[in-house]
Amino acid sequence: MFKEPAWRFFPLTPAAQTGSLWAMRTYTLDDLRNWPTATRDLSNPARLAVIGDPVAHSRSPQMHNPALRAAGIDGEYVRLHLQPEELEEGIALMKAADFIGFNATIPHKGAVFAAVDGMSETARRIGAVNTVAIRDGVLVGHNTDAPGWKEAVREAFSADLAGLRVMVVGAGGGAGRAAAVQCAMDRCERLVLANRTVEKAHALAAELRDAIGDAGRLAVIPWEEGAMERELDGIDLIVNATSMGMKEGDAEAVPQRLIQPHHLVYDMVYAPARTRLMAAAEERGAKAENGLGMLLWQGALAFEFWFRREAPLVAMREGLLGS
């Protein structure tokens, strides 16, 4: 098992970087097969990417390229559209093209988990890899979603997970699973998993009992108004890990009448900037935050994983907010 590194103790002194076309282009497997030709219009070699299907919507280049410039690293971070059947060849071609690493988004996190040669404990527990470093031809996987969310919560609410009673809505997989794993690893005061398919939440709870320490601090409920109402008096942090709120006419992830002034509400949705859940929470006197901070912090932790140095967070934040 790969041990998570103390990367801040290994400084890197790279060369400077200039401009790029990173905001415009999405590359394909065909491009990757002819990488020097496909990327000849870039000012610096493209050695980092986010892979997904689809991926043109990804805002990761908007924060990683400013980070590379701020750190004086010669390289470009690009979008790479790979379909599931193209993933194996795509990874081999990235290794051949001397990539430093890549991020994986939907639907590749599970397949990349199976493809890496080693991984962090966080990635192992979540069962998904979103960040890969390529070191001497070896693929080392990590999941920065969970620790990135933890940092976003700390920044937004000045609170550590260890002292909180948390309800994760949409805990069956994906971002909800990542949040639940992080809560358990930090041994939060109480963890309530709410999911439409209760069996998935029960399966996750079974995996987390050893991490949280006291199984009595872990509960599973159906994602239903009545069940949530019975729990929310004793909850500090409500986490929406569903996609509810991204589309007009979506149902409420958490009914507004259940939100109380003492609640902290973290909505992993970040578009629009003031989500429906945030607005509902603020009207009830609660503090609320959207998921942009999670996107920022998971990116910063990926940068540190690749380069073993502290991420230029100010440049990344400015790039993300300006996109």
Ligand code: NAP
The other form holds:
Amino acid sequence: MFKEPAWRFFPLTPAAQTGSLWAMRTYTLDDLRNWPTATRDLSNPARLAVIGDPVAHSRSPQMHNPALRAAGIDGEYVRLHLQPEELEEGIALMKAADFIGFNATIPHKGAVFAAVDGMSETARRIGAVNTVAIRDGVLVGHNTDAPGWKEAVREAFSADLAGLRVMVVGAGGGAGRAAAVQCAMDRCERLVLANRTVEKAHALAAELRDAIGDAGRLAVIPWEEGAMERELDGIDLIVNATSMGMKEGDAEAVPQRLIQPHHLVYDMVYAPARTRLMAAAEERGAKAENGLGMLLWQGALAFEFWFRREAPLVAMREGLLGS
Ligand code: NAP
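Got the form predicted on its own; could you also share the form predicted together with the ligand?
And the full complex, kicking off with our chain again.
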């Protein structure tokens, strides 16, 4: 039975309205070199960060700081702008500053994969690390994007991947890859990979053939209306893992006329909250959800990886919603 999350249309509170330093500030490598001085105005030591280039847009502090407060942990989670050539020094400085861990976003997920001392099976299969725990100076990598997306789908549609026929649109990027690997690990009923650069989808399919168990369940198509149309009758879950829908005037990731009432549509895009694809899907009578749940759940799983305890999900959700 489909259960509609009550929170999905809530606006996110702009950082400036919260008044919190962590909500507004983005730190740099120079700050990291003088960490106690740079962070002296924070009420707790900054020992967690999201690193990226750019990173100022990241909403992770809005969910992780309320989680730390709710769990009674003394620590702040901050944004850290590191360029690719700054990554190695940045990681060494975080270690020296006694960080608990960090999240990595674009463009660092691949480089961090290569930099960690060990990693989870999920991270190894996805080939990217978005979460690192620093345990006694050892970097342990994990990927919470894929299991986070799976939880978000379960919450949005009360559905398990194992029973679904899935089309991943944008299977050439990191997020599409994470979704496809999760589908294969869960041995979903059918997995169709669609991508503009179709060679990337073929390469991914070749990697997933063993994991999915039965190569007949796997198909690759170009990102073309006709090819999608031929598949969509037999698809339950459509996933938009392209960045289309974020900008005014973007092309449709999936042409609206192809969406049917039986489809579940998961758009990884979460800004605007009611994405263009969601609106198009709902007009066609389909159920649709934005990517905010994926953001929440990957954060919750990261919290659990760092602290080995259940994440305070309510605080994290409220933090994201700005309430
Ligand atoms: P990425 O690595 O840059 O991949 C982008 C994908 O979109 C590729 O498959 C690319 O196709 C396709 N694409 C881009 N522009 C296109 C266009 N104009 N026409 C057709 N295909 C196009 O990006 P990513 O990191 O995977 O992120 C993808 C999306 O997921 C973004 O919107 C991101 O914000 C979202 N995301 C959300 C969450 C969340 O927590 N909700 C987490 C991660 C990512 P080619 O291979 O042909 O280039």
